[in-house]
Amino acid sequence: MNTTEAIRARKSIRGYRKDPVPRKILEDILRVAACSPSALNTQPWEFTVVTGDVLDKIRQGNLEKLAAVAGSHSFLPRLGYQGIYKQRSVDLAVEIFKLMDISREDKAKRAAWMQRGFLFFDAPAAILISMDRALEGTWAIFDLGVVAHAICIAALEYGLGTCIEDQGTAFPEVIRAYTGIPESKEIVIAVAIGYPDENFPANELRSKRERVSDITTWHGFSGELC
């Protein structure tokens, strides 16, 4: 697979066999995808892969969690998301739920997915990516999101499947309570990781793109066809 191959054939992974993930795969591909490039090399990533009893007692934290705050969404920033661009998150989960015959009206189907996100999935290893706090207002974050696509991409070479995903680190307390990590450190994003379920339905889903035409101009290119 070529580069061109990995980058189209990427996709959202929301259902996971159960098999573990040996750790020496997780290092090379942390490995490959700490090449990815940062603002003046300050590479601020950093990793913390968890699995087994860990990522167990994180899931069930999260669901307590998520419990505690009865409906309210306000710890994750994502849904202030407006116009078309809260347009097409809708649109991506009429698809999700056409795929797992989740109706409008079925709330209980409808929770029960919502909660998968907090679950990473049920994948069998997730790697968290944080930043010193000392960086935020740079381009710092912008760098994270760079190191998580080539993670995602990386790990299509080993037959991994990968969902990049705020859900599971939207309690920092319950991940720092068992890995850790200080609060001198903002917990970002999370990659779920693991070989994928080919029965799972959501998982036949490929999201939508734009078009390039509709969303990029083309400056100096005079008799040229684009």
Ligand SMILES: Cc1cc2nc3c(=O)[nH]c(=O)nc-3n(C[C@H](O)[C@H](O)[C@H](O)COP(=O)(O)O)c2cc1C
Second form
Amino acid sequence: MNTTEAIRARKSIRGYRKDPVPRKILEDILRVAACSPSALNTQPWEFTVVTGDVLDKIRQGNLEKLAAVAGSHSFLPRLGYQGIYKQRSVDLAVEIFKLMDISREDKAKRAAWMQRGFLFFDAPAAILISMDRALEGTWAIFDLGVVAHAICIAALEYGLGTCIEDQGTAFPEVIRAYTGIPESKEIVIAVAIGYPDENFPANELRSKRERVSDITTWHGFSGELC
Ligand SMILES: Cc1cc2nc3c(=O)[nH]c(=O)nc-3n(C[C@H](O)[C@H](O)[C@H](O)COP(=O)(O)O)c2cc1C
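Return the structure block for the form predicted together with the ligand; the form predicted on its own was the one displayed.
First the chain shown before, then all remaining chains and molecules of the complex.
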């Protein structure tokens, strides 16, 4: 798979087979991803890889916390999207619900779907990406996004699927309790990782993208655009 094929092939996987992912493979993926660029080569990313009992306890803790907030989304940071951005997120939900056969009125199925993110989509492993709080306000969060994408691309080499997800890290106190990540670190994002369940309907999704011509302006070119 060349780089173009890999970038095109990656998609969010929201249903996994139970097969464990060997630690050696996860290490190899992180070694590749850690080659990512970062502002001033600061390499602000810190990885915490969880599987087995520890991940199961985090899933359980997340579910309990989710029940306590009773379906509210307000505990999720950075989700104040409006306008076209809100619309794209609604379009995504509509497509997923269609594939999963979840109707608008079916509150039980919608709630069960919502839980899946907090359960890391039943993935056998998750990579939690943290950064030192001293880096807040710097380029660090951008750098964490770069490395997260690199993880997703590197994972393809091993037949692994991934889903970058903020739902998994929505209750950092749960993660801290089972991993010892201190308060001085912000647990920014999770990457669920495992072998894709080919029969899981939502995995069929190819999410839409705007046309490049609609999101790009060109200046100083002459003749045919490349
Ligand atoms: C920062 C970030 C947070 C995300 N959080 C979630 C999440 O909590 N739950 C989820 O199902 N998908 C999550 N996603 C996946 C996006 O929904 C997905 O990348 C987007 O819809 C594009 O689809 P694709 O990844 O299949 O190309 C997240 C992606 C990013 C980059």
